[in-house]
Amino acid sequence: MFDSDAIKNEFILFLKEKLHFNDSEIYIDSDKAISNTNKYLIKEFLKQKKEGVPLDYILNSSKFYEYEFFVDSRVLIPRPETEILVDYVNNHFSSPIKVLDAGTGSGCIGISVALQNPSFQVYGSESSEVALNVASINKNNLNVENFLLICADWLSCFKTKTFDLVLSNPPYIADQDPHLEDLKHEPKKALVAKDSGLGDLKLIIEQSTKVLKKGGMLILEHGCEQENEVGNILKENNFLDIKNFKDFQNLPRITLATLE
């Protein structure tokens, strides 16, 4: 069953933000003329939410943190969850570092750094190429400069003791995890990794030990029952003070941990 009254919201915003209408011509003006072009757009939408399309795709924008992000269907949408990550960076880091969003995608949390922290040197890295073409978009369109785009397999192509820190909000999902049939319009790669979810994350933790500065910190976002595990493989690859942090929902969804 649809939620119309969420379709109806939607299809408001849809007005306001695709085709330009003010309230106006949306609530009082019953006798507005609609172009054709604006007819078959109104048509393309109401297809796209019978399949489920989510209206971050639709209108091809998202926002995350302070700013409006284009994403399409090459990458996650952002969640409001993953601002944490952005916040503790924020809040806990003021002298100019060396930053890496692994896993950059849209580019939402690299990009959200370094416009908050321009004397920071922020790198997203990305390993699929259509998801670094997305990344650009927003890197030009918010005019950020002190970010810096890389193809790469995670953290495959850095020197060691490079970074102050890693961020990253990888794929965590098990393949065959039922929550995906919820997520089918988002790109699969992004979301779902070995090893029951935890496969890119080990990976992350392994690589992190080689390219974070001694005393450097990693900062991870993992599904709220992944708490216990990645907690594990942090220890085993000799991170301490390792800490977990809860989301919107008071679930464990972000853990960071420092390298001996």
Given for the second form:
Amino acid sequence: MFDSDAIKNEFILFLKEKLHFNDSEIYIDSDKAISNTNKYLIKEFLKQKKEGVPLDYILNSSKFYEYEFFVDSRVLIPRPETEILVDYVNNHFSSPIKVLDAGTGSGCIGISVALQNPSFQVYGSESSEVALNVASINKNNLNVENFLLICADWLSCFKTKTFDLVLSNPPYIADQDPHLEDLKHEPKKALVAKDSGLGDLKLIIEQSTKVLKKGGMLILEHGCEQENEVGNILKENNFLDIKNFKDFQNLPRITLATLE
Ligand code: GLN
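Switch from the form predicted alone to the form predicted together with glutamine and give that structure.
Every component of the complex follows; first up is the chain already shown.
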């Protein structure tokens, strides 16, 4: 479906951000000659919108927390509800701690936590080499010194009792979920997990019991129908004080727990 108001707003953003048009060129001087390069870029924009490509990929830019992240189809587009994780960390931790953002993708969680808390030592693990390239662009663009990228499957490469805090927004959608059709431009590896979407959440919880220090905290984003299952897996793995948070739409999307 083509929502003409939405496309119009996105087109205006595209003209401003990508082609650097100013307001008078868009709204007043609209018969201004358009260069051949810009004509080509406008045609490409319309073609991509017809195919349903998200605007953030077209602009190669996504706003998350207070920052602008480079994004392309190698990584998931950061979502506003994920900012709740960063908010929680900012409001509950202050002394210098060691933090892991497991499956960092664009780096949005780890980099935002690192920038907001310069005394923290933040690591971002990522198994996709192409996603790691994007995270590294963001680390450089945003000049983050206390954020280190590691090519690894979740928490597999870290020594026992390394971290005070593990954060993750892993893939949690089941293979056959119809919502995937709306997400077809984003990397499947960042969205889909085995075991009805719980496979990676399970792995992260199990591996966290090794790499977290005693009393360390795990904070996970998950699907709005996975609250109970995630809580049970945490219990089975000796986590205590399990709490769930709702997202901006009042859906139970974030669970945190402390290691016994
Ligand atoms: N941590 C990244 C984000 O929240 C990547 C998430 C993912 O690829 N599942 O955007």
